[in-house]
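This document starts with one chain, in the form predicted on its own, laid out as structure tokens.
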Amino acid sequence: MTDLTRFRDDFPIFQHTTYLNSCSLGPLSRQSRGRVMTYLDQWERRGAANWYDVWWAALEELRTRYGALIGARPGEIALHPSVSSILGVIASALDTTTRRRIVTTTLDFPTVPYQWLPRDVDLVLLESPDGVSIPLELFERAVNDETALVVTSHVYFTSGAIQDIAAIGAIARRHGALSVIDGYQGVGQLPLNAPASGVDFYCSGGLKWLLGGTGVCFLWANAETTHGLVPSNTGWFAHKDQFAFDPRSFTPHDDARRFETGTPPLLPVYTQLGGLDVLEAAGAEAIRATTAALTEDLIAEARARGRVPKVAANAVDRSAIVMLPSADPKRDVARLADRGFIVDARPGHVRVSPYFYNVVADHRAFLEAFTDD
């Protein structure tokens, strides 16, 4: 396994904190801080003149590097400030008058069903039999020829279980439906080749494993299956000739930028470019191997201490999200923060998420503090 501990010094938070909460917010790197300072210097010195060269180039750089991260071309990437924005644009492009069924699950982040609950559609929420994952046969039963969209997660935020997104994409495709994968808890900690996955849309963002902070997300749109969609929720960045400033006509971009809306926020773009500097230097396969080893050690140590982590049964289906039962998660998280351990609270559980810059001593010390009540 590649030793990635050299990247630990890139994150100043480790100087005073044991950080085990990357699935909520990736820590700030020196690279991201440096990129942000560059952006602020540009803004201070040149103001709007930056748009004509460096800021426009930064947007294109981010589309290119997001694409490279998931094996896609820059023209298949659209930029957004949030996954909610992305889902709203996709929803606005669908004709649900004949295909009214939308299939998702109760394990997905609420952003996903919230997009559909106010709409005039037939929303199907699949229930998990174990609170960890959704068997593929439940998708098979729910998806039919009246289904417009299957939208679910690559990794469930509720359990860390990894879904077989290729199988889900195939189920949707057999019935003429589209598939959307919310990859916020996936890409970054998991290597991905989006075009080979067989899904139609994949989205994620900088907040967590991509180390880019808030306000920056991307949508990968399969050029072969989504090009004919024209969103009604749109903006000037989706216009093919946006600088014509013509209020009388709208022609969408030929590529995935047809799914964009308004002006992207530049400061988060620069923060994300710094995060990608770190991820690219570490390497996707090395990150996955290192993070998986840390996760398995955390699970084994928790079990040895009498804890029963809520995780997928098989290691291959586990990501770096470990749910540890707690009678009072908010109290435990606050108590642990006072002792220098940053984790998170979810209903009935303390959620722990090691990443490639962590070391075994981090989670073992956390477990000692967690048990010492």
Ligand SMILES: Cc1ncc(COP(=O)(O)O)c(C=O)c1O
Second form
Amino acid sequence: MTDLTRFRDDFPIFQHTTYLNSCSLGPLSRQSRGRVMTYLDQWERRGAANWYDVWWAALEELRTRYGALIGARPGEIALHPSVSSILGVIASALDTTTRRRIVTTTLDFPTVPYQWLPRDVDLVLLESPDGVSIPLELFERAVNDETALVVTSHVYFTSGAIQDIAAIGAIARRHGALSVIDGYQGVGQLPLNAPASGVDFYCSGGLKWLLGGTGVCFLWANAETTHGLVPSNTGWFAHKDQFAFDPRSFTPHDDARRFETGTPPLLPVYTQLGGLDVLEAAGAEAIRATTAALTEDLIAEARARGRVPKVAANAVDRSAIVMLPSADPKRDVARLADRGFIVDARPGHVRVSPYFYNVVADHRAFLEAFTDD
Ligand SMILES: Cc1ncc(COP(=O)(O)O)c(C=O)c1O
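The block above covers the form predicted on its own; next, return the form predicted in complex with the ligand.
Starting with the chain above, the whole complex follows.
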């Protein structure tokens, strides 16, 4: 297995804490800090003049590199500040008068159903039998010819279970529905070829496994299946000729930028470019192999200490989100933080997520420190 420990020095946080919380927020790299300093220098020295060369190019660079990360062609990526804003734009492009049904699940991040609860649609929220994943048969049963959209996660944020997104996309397509995959917990820790998956949309962002921090997300839109959609929730970045400043007509971009809205926040663009520098140097397959090995060791060590992690039954379906039952997760997380271990609390569990820059000693020391008294 490729040794990725050399990347640990790129993350100053490891000098003083044991960081095991990449599924909440990826740590800051030297590369991101360097990129941000460059951006601030540009802003200070040239102000708006930067738009016409370096900042416009940075947006294009980010779309291209996000695309390359998931095997997508240029022109298939739209930039957004959050997954919520992406979902809102997609929702605004659908005709839910003829197809009223939206299928999602109770394991998805709540911002997914929140897009639909206030709308006049038939929302189907699939319940998980085990709190870990949603069997494909439940999607099969719920999706019908009245379904406009199936929207669910690549990896469930409360269990780390990996979903078969190709199968979910195929179920949607069989019924003429579109599929959206919330990949915020997927790509980065998992290699991905989005076009090969057969889904219609895949979104993710910088916050977690992509090491880009807050405020920068992307939407991959399958050019063949989503080209005809015109969101009503839009903005001038979606206009094919935005610098014509024509208030009388709106012509959306031919490519995925039709799903963008307004001016993207630039500082996160730069933090994300720095995060991608690290990820590209480490390599997606090596990241997955290293992270999976750490995860399996964490699960085995936790079990050896009598804990019962809530994770998928088979290793192949597991990702680097390990839920350890806790009577008082908030208290445990605060106490662990006092001792230099950064993990997270979710209802009933302490959530631990190793990544490629972690080492076995990190989670073993964490398990020693994680006591029930
Ligand atoms: C699976 C998943 N989707 C979405 C989000 C966040 O969505 P937004 O970008 O709208 O804050 C998170 C966590 O922050 C998440 O874990």
